[in-house]
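One chain comes next, on its own, written as structure tokens: the form predicted on its own.
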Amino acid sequence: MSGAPFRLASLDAGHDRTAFNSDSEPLNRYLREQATQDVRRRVAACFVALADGSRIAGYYTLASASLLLADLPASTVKKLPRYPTVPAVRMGRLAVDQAFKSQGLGGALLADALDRAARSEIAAFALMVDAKDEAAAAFYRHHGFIALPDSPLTLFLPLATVLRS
């Protein structure tokens, strides 16, 4: 719909969330009804891609998390300290408005999330996601994410790989 570049910003009360329409009603409802509360309670940070100055074209959320060492692939575990868990950043939600599909916005939002997580002064080993279905998992695998051996819809990307690229 729009060829204009997107501007990324933290979600705030001034952003109109009512027109946002992804292909997922739960993700639409979250943005309309829950995101502001989660930000205010400091349980998630929400970032929006704005088109045409103020229209929300897409969004994602980040929150602190941890990964159980025992759940990670053996090749990853051998490189980590033997703590029961390792710190991570969870990307809880990622959605693009249908009017902005096929413009690379999903990948751009993911890249921004990875950059924010990697640049944080608070240590985290990986960015992790819980894919809603196999198509979403394929999107993350395409971007280098690794599925947990026993939970193929939970994927992670070591942030050290982001810092190297």
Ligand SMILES: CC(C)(COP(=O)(O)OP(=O)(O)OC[C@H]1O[C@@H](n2cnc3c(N)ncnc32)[C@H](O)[C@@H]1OP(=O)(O)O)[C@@H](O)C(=O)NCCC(=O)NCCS
Second form
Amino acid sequence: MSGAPFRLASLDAGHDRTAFNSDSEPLNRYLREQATQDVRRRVAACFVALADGSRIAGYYTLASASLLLADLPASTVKKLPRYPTVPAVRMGRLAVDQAFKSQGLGGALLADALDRAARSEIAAFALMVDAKDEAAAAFYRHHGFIALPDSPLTLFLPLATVLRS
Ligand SMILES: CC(C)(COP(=O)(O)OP(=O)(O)OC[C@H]1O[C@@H](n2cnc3c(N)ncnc32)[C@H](O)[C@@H]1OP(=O)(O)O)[C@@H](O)C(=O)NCCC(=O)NCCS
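Can you swap the form predicted on its own for the form predicted in complex with this ligand?
And the full complex, kicking off with our chain again.
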């Protein structure tokens, strides 16, 4: 990653959430108003990249999820057991502050999420994401994610791929 060094941490009350300003207002509002509550209720884990001490430069969330086998591409299904669903980890949100865009931070946060999901003791077949629009889906495809055949804004990356790389 070029530019300023970032420190990755779990979101906590000491981090400054108010100044965060990505291109997506819903993602800014989520960090400001909802993230700490979701963490407290254990419906999401939230990880932040910190610049200059407590300033949040980017964040993402992870939570448990599942993928229906019937929704996956045939080439993936053929390598899986015939269960109705497979376990997954969902990266529900990912955003980088405008001041830190295009410096590799989005890619670094994605790599951190993949690494955390792949190294968990609780098995998950894939990291999945719900891209908010086509530009976000292009970002994930750029990083090797595969779109579900019938829902192109839902993408996944098998975690065995991450462990092999
Ligand atoms: C999408 C987002 C997270 C990217 O963050 P970023 O820090 O600017 O991205 P990076 O600098 O890490 O880019 C990493 C790589 O992805 C590529 N990339 C970035 N945006 C892309 C896009 N929309 N489509 C295709 N590739 C893209 C970059 O060219 C770069 O490629 P390289 O590693 O081969 O040089 C950021 O723009 C953002 O917060 N957008 C608003 C919220 C959003 O769309 N979130 C997506 C999840 S819904």
